[in-house]
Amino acid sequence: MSDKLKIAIQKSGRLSDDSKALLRECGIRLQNGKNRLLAPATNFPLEVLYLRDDDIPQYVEDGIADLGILGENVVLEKQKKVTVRQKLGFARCRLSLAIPKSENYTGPQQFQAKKIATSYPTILGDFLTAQGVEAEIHNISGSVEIAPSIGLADAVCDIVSSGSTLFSNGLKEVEVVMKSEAVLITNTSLNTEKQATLDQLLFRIDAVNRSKYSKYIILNAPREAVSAISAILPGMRSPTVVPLAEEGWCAVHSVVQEERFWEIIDQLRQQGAEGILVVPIEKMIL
């Protein structure tokens, strides 16, 4: 039995592209060939299987693939015995209920006794049960959004990114059933060697993802403001402070989380920070 990890990713589409990009950012080079369904890595004990996303949970449960990258919505819908090891931060979307644009929406109870078309009957059924709603669920694959216009259903429950597909089919999003993003799933019984390789891969993924949501900043500040600025900028452990050639001034280096970036920049300027440079981070290892 090979000690190489086998990872299943979607054959084509945006999720496939993002998954391969993540592996590249982790320093993993693949022997990709046209129409190949199995691609070994040249510098890491890993092989990639290209599959339909709906099939990935079953392959991972059966141990044909050791791990997989796919949407969290598919994992929940398929209900297979796999472990979600990490959320990956890309392919964000939501599974939502939508109704014709001409209708007013008053709340989940509006779906009582209605027909709803979806490719996610398990997730939708759980949501409706939690809301105390009984509806007729039509399980269809593909082109869910046309169901109301052809008289198949009163509403749909489908994946939404921008909402443009719903809008172009005369529908409007009214209720978010769940939010989803790409996740890494694993088989529940990896051997010791494969677990060690997985730990290496998770370490690399963590370093890549940390860098995406952080910025490296360099600023100049009066020496007397360094303490106040350091309190704003904890960084990875503490800011780096370097004296400048000009007497009484220092350069301060640190890392800022993307979500708090502008808030922190405003605070720094209030404390006298000048010449603030912002630099992207390629990898971030703690």
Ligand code: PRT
Contents of the next structure:
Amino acid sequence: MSDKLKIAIQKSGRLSDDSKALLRECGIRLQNGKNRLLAPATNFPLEVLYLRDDDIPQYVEDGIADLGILGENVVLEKQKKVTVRQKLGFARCRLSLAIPKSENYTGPQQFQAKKIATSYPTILGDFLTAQGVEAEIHNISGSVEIAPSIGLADAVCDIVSSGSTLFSNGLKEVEVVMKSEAVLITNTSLNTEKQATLDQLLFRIDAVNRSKYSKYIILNAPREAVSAISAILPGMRSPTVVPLAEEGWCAVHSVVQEERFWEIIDQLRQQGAEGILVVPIEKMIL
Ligand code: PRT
Ligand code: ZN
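Following the display of the form predicted alone, present the structure of the form predicted together with the named molecule.
Time for the whole complex; same chain goes first.
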């Protein structure tokens, strides 16, 4: 038996490009081949299995694949014995209940004895039970959003991202049942060798993901402002401060979190910072 780690990713669909990009950013190169089900990595003990996302939880539970990348919505719906190891930050969406635009919404009780079309009967059933609502769930596998207009259901429970599909089908989102993003799942009993490879992979994923939310910042500042600026820019340990050729001036280098970026820039300018450069970080290892 091969001790290479096998990872299942979506063959084609909304997750496949980002899943492949993540492996690439982790420095993993794959042997390409059209229409192949299995691609070995050339520089890491890993093999990639290309599957439909719905099949991934079963493959990982059975140990045919050791890991998989898929939406949390599918993980929760399939109820297989797998471990969710890491959120991956892409394919963000929500599973929501929606009703015809013209109807008022008063709360989950409104779904009592109604027909709801969904591809997520388990998640929806659990949600309704928790709300004390009994409804008739119609499990359909595609084009859920057209169910109310053809008289098949009173409401739908479907994946929403921009909301435009609901809108163009005359529906409005009224209740978020769950939020979802892509996650890495693993088999519950990996051998020691596979566990070690998984740890290496998780270390790389962490470095890639951390870098996505951070920027490298370089600025010039008068020497007397450096301590105030260092307090605004804590960096990984502390900022790098280098004297400039011009007397009394320094360059300060640090790392900022993207979400605090504009707020920090304003504070830095108030302290006299100028010539501010902000550059992306490719990998970030703490
Ligand atoms: O063929 P396979 O079974 O592998 O793929 P699939 O068709 O089942 O899945 P795919 O590729 O459509 O989606 C894979 C995963 O992407 C889902 O399980 C979610 O975790 C995630 N994701 C993120 C989405 C969306 N965004 C999304 N917008 N999945 C589906 N949609 C659909 C939704 O069903 C609806 O029809 O897009 C429409 C809504 O989009 P908006 O932007 O109009 O709101
Ligand atoms: Zn699917």
